[in-house]
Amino acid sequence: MQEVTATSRHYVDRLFDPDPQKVLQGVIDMKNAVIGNNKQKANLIVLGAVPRLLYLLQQSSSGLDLRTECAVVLGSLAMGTENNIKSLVDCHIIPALLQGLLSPELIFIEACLRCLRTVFISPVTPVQLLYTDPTVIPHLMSLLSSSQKTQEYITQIFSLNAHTHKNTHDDAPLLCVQTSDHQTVLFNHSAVQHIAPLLISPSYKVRMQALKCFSVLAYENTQVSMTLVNVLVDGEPLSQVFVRMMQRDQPVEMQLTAAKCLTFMCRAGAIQTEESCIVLKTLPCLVRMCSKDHLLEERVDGAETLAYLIEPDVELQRIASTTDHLVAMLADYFKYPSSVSAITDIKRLDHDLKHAHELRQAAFKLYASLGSNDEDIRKKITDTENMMDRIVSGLSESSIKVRLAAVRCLHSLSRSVQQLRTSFHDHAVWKPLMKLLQNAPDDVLIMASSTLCNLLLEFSPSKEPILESGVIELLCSLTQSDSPALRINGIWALMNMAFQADQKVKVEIVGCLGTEQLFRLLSDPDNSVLMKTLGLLRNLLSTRPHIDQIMSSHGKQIMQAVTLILEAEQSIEVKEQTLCILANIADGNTAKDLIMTNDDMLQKIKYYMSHSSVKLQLAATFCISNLIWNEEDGSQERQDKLRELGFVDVLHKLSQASDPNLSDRAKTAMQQYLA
């Protein structure tokens, strides 16, 4: 180490040389010593050379060839480790660079340019520096036309390496972390304008750089993906150039990113998914992106993006799951690289064990995304040699990323009550789906909760052992999540396990979810939350012993709750709900005596029976034929009391409603009086 320390401190020392031709060499020297040496690199930045190289980079008095080796050799700097590059961005580099493309020197241009593209490739390196200073972008535009190397470098820095910058979006296929604000800031200064025409570059790194660029621009943007489906290029609409690059003889890299191209355009909306580019050519691209054949990244971002694509349309993931046996090809990813794999080349062998999980991960996703509608393709998946067994161990798997997509997988096939009912029980799915929602963190946490909220259907087997395994208390915990998502699950789960459930269970949510929590959901901002609680209420508040004991112990604040729901600005569905919840109370022995001894809740059904929504009207007739039925004790006082109210006229107005379900629920009323 002291002599490796010793010489780098020699090269440093050159830097200050007062003869300049000296301090040339010595730039020329460090550039030849740094090339793949990490270590002489970091020795480097720690004695200092940045500063020193940035200055004389930055002087107008450093000749072109000192300004311009300095950017080389800062390049080569920033090819290091990560702690390199934040040590170079500390040191303001970006400005410094940003400064040297005013040159009027292209040479110089051209090396500083080369040395952001490095800086801006690495994770660490802020995007939003390049947005900074408003003046750069369209500085950069201007540099487009000055040559190939400004092309490739300039259109590179604006789609920031595509694989680097891993987007954190599920869904998304890996992605520079393009805010949406900066796709903005290309579009408004016509990006796609100056960057269409070099799609036709006679360089194809150019070319491919273009490509990359507007997968970046085009993703979830819908304004950037209408502008391109009508640009020409050469005469040539953008779409058909994209087509042309998927072809079969062009290079892997270039049929993918342009199907990428193709498949945000069409999610943003601007291509239809019946049209031929997307049916004929983008689809059947992506799924021969999976093959075999292809390197690991390859079948990764072959099934992430084809996932995507097919995700909201029903006849996409139709034609995906007839296509080159995929769902038998997508079995392939989880052997991979089995002991026979061909590859000779240790390195390669190296990076895919290392990288094998991916796999894993696109396949679940792509699974899920092919099951989400169909049941056919359901059972083709979960046919599928171990599948389930394969999902159940992806949900323990020590990848964060490998478990989001297998409960994905798992939540898509779980909408099918053939599944439930058969492969899901088969495997007790349920028992690592509740390990997993343990301390998850949210976006598991939701996929995990909404997969959970299926199991705990009337007709899943699964029910019953979940039960028993203490659920409610972790349900109840959701419901206290700061994420609207997780409050809902929470609720959802507890509506559904509530549903016709004994007694028993109901009086444990109860007690668990406690009154104040109820009351805090009931005025949540977010009208799911309010709808899946008061359906909650609803199936904890039926059958009479259940809703008599309910009502007995909680009954007062519950009463409170129905009051201000029916009293405030709500939706039609979250009154109807509320007047539903009311005829449940109005069915109990004992409970029916909160409303009949409550003036004030009677004048609200009486107000509700004459509403101009009929969906209303019959709930809150619904509410008095259960108070005033006959064969049930005092129901004479209280057909009594209830005629001194009005209610027999309102009844009578309605029994000549124009809408036959009003009118006749009004009459099976109006009989019990005649009785």
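Positions refer to the first chain, counted from 1. Just so we're clear, the structure is a prediction, and the values are computed from it rather than from any experiment. Compared with the form predicted together with the partner chain:
Figure legend: rigid-body motion between the two forms; of the candidates T322, P461, Q193, V574, the hinge maps to Q193.
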Second form
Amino acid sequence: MQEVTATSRHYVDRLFDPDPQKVLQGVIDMKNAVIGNNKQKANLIVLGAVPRLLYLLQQSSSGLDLRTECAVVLGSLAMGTENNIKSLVDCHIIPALLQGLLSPELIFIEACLRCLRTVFISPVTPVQLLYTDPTVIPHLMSLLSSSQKTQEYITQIFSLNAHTHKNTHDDAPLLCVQTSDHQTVLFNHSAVQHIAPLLISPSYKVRMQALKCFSVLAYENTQVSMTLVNVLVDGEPLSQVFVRMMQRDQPVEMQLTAAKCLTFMCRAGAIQTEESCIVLKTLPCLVRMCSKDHLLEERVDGAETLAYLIEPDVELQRIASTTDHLVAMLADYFKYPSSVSAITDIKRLDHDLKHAHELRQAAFKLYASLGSNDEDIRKKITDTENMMDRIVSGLSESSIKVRLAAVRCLHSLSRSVQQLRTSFHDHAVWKPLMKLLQNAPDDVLIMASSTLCNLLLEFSPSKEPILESGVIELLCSLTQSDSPALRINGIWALMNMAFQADQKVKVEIVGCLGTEQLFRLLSDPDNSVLMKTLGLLRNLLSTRPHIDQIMSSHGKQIMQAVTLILEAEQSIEVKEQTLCILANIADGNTAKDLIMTNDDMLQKIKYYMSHSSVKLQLAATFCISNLIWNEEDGSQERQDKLRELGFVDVLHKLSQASDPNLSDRAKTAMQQYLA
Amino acid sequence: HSAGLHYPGASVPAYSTFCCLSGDEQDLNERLKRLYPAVNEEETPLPRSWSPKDKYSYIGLSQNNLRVHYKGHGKNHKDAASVRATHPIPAACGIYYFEVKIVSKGRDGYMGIGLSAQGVNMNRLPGWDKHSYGYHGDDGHSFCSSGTGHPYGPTFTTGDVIGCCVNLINNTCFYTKNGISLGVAFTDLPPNLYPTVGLQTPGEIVDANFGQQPFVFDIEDYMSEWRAKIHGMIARFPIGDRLGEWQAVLQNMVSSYLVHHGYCATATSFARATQTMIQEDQTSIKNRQRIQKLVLAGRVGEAIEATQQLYPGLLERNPNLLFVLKCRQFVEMVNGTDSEVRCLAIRSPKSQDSYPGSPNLSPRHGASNPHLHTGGTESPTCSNGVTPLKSKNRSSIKYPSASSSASSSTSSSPSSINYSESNSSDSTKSQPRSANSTQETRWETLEKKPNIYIYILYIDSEMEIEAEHYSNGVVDGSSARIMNGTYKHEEILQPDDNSVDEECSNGRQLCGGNQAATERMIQFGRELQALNEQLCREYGKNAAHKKMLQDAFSLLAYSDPWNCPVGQQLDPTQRESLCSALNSAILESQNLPKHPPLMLALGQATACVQLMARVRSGSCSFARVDNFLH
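Switching from the form predicted alone: structure of the form predicted together with the partner chain?
Complete assembly follows, chain above in first position.
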């Protein structure tokens, strides 16, 4: 070690030689010494070579050769470990190199760009450094016309700089997700116009990097995608250029990236899903990428991109499900590491292990997309060998990515009544699902709780065991979450749970949730949360004994809540749901009094009976009808009171209503007076 | 039951509506040629329609045998009926594809699309029997030589287009539905399967597309993938530790090729760069080069002399070659290029042999069309009158004799010596006479009277009439093909500076317009005639020689030999094959290979690929030699 440092020291010392010619030779010798030698690189960095090299690089007195060689050596140092990159960035290499791009000498610019490219490839380099100085991007754009090398490096910087934004929990099939801010900056500096001609460059590397740029620019960006469809490259529409790049004799990397571009343009709404470049080209290309013939990375990428492409479109889901036995092909994704590889080849085993998680989560994602709408496809998926077992074990895998994808898949399949009744019950999927709900991160929790909602539907045989597992507390805690999606799922699951439930369950729900929380949910900023809460109330307040029981303990608060909502500015749907709750209350024995003794409430009901919305009129009439129903105790007094308040006149008027439902309902109510 | 039943879609126009129009047959041919370039249809014709003979009686055909309809009772599976295409799928297709459009699903839609071998029962749907494979519309199942199907793809019905692709490289098959691949259906397919469809209930109608129309599925894209795969296999063929050995072989091939054609300087510098040895010594190469230059310059007399001097006994041992050379010498006398007439010519000191072609043309090799030549077709500035070759031949219709077309057919393979005996002897004989008679009216107006010379030549010649047995010439046709090279004129005639100027075609005259030269030519013609007779006596009659002689003499029948039906002979490119024949003969006499190994390897590879097609190796389709020649 001592010796190594001594030689390294010698290299650094030579950088300080007064003779510029000797300095140049020193830099060249250093270049040859560090190539492929990470230890040497680390040594030189420790010994402070970087600041000196940067100094020499920036001095205009250094001479072109020396400055260029300095950039080359720095680029070589950047090829080392992540720590090397960190040290370089800490020495402010980026501003120095960006400054170097202003040089008139192409050879020096190319060396700087190459080094910059290497630095930015690393995930430890903050991509923001490229965007802090607003003059950098336009200058890079202008350099695109200089040479094939500048084209290659700059497009690579544009397409790779977002690696740092890689997000393990993200749904996106992109390895690199660029923030839309950066997309906009590039777009505003005419990145599309500058890069499009590079797609037909004679250099494969340039074509490939330009293509990658477009995939990064178009991702979830409608503005860019819409622009791209109208771009012509040498007289040919860009989408056709992408289609050509997807031809089967092109390199796989190119096919896959071109398919991504078209996928993103399609998802951004710039290309219709039924267009042949999607149906007959992009989709089959992505299915092909899932086949055994391809590298594991390509199969992961292909499956994720395909899942993203077909996610919103049932027709694409149907086509994909029949293409090249895709559903069966994906089953192969679960066979890594294969038993063969373990025995024969350690290197292969290592490789398989590394990709096994990625493969599984990609397959789950694609299954989730495939099965999100079509019942036949869901059946095809659950019929695939050991599929349910795989999902079940996926739910408890160590990798969070796999867990999330597995639960997404389960959620997609849980939309099927048939599957809920059969395979879900047979495989007791609720058990791992419940386990998953404990201490999971939000995105997993959202999917898991959403799946739970479906499992709690009344026809689901899993509902009983789930209830017995004591899930109520968990669901109640979800309703207190900051995430609206979790609040909805929590309350939704409770609503499903309360539907036609035993009194014991209902009491437990009310007790656990607490009226305070119930109120909070009724004033939730998210309208869906409010709707589901009202739905929960409605389900709680059904069958007479339950109504009376709950109203006797929480009547005051519930009536307050109802009043508040009816007085507030709310949508028709919300008010209708509220009036339905009121109608349920009116159906109770003792609960009726809570309305009858509340003149203000009666006035409100009367108001809604004359509302412009038939829905609200109907719900309010229902409420009155329940109050005056004959066969019940005290019906005479209630009828009298309501007559005094003028309800009979209102009912009479409603019996003439043009809406047949409403007039029927009013007539039925009127008959209570006649009997 | 059969009366009054209307099945929807039955009136839909056929999938191949336009196939009855003229020109569509040609479209089909072109499309098939493009899809399956390796298929030799003379050996293995491609399926183009359903066979009216190879079908069950319940099957009806219409629309040029492309539309199939069911005309049985359709009560149960015993009423199933199939039809096969006219021909089995040739292995040389590599990838074969056809599509079937469901015009109407009829009563129950029991349609099967697939493949079957010859002789499989036609009273069945494809897939039910041994050597029979099908995909059925009613349940979407695939049937692999069995009555029980396996779940395979979606069902199909009226309006759907189902495609069937046979991969003859790995012997698998997949189907497509409306342009989407459904994945592999069958593996380990036997050879010689026919496209087959089967129907089972009334009203079922399907239309086939064997290439009559563009396919819905992009089959060419699929083919391109396999082409790339096979080219990749070839490019990455493992040679292991024999790298050095291969390099030596390749260097030898290049070097011997250069030496063979006499590119002495290039060969020497190549040998220096690769540190290899040249087998032949420099003087020998230069000698051959000199002789070749003379032949290519049209100075055949000098070439013969040089050969006799440098390689004594060579031509004596090859009398046929000598005869061919002398014939050519005669032609060059007509041309005014041979030295015997050039030295006599007063006003034609310059070489007339314009040898067209761009200055940097290298020898050509075309495995598929070895008769390519640069003259005329490539260089319209040719002053020798041979440029407008094709149109001249076409315009030769004004010569009504039967032989004019025959001789133009001879001249259509200009760069090889044609030994074939395609002409009947009386037509060849009649040619000069009839041609002569057409010229008769203008006889007196001609300042020069070339036509008379032909009489002079024919007076004492007794032209043989009977057809003769073909006796093998010096150069056999097939070998001449692959060794054919085109030389650039400028390089060859480097020392001959005065030959650069070319006379304009209008000024061209017989034997350079010199009387003495003309007389010399006539005399030479007589000698040639005598040589022919002598050879006949010694070796028997030779039809090729006779034909050659007649063609050469025929030149004299026209006032402008350069623009006559046999004028092709005067084209300098005609010298090439003779040149290579002479070169080969010299090399052989020196115990050196007659043909360069490079060309042998090329010919061998080409033959190999053809052989692959015959032994049903589908990859031959994508391993074609011309894919690798640039």
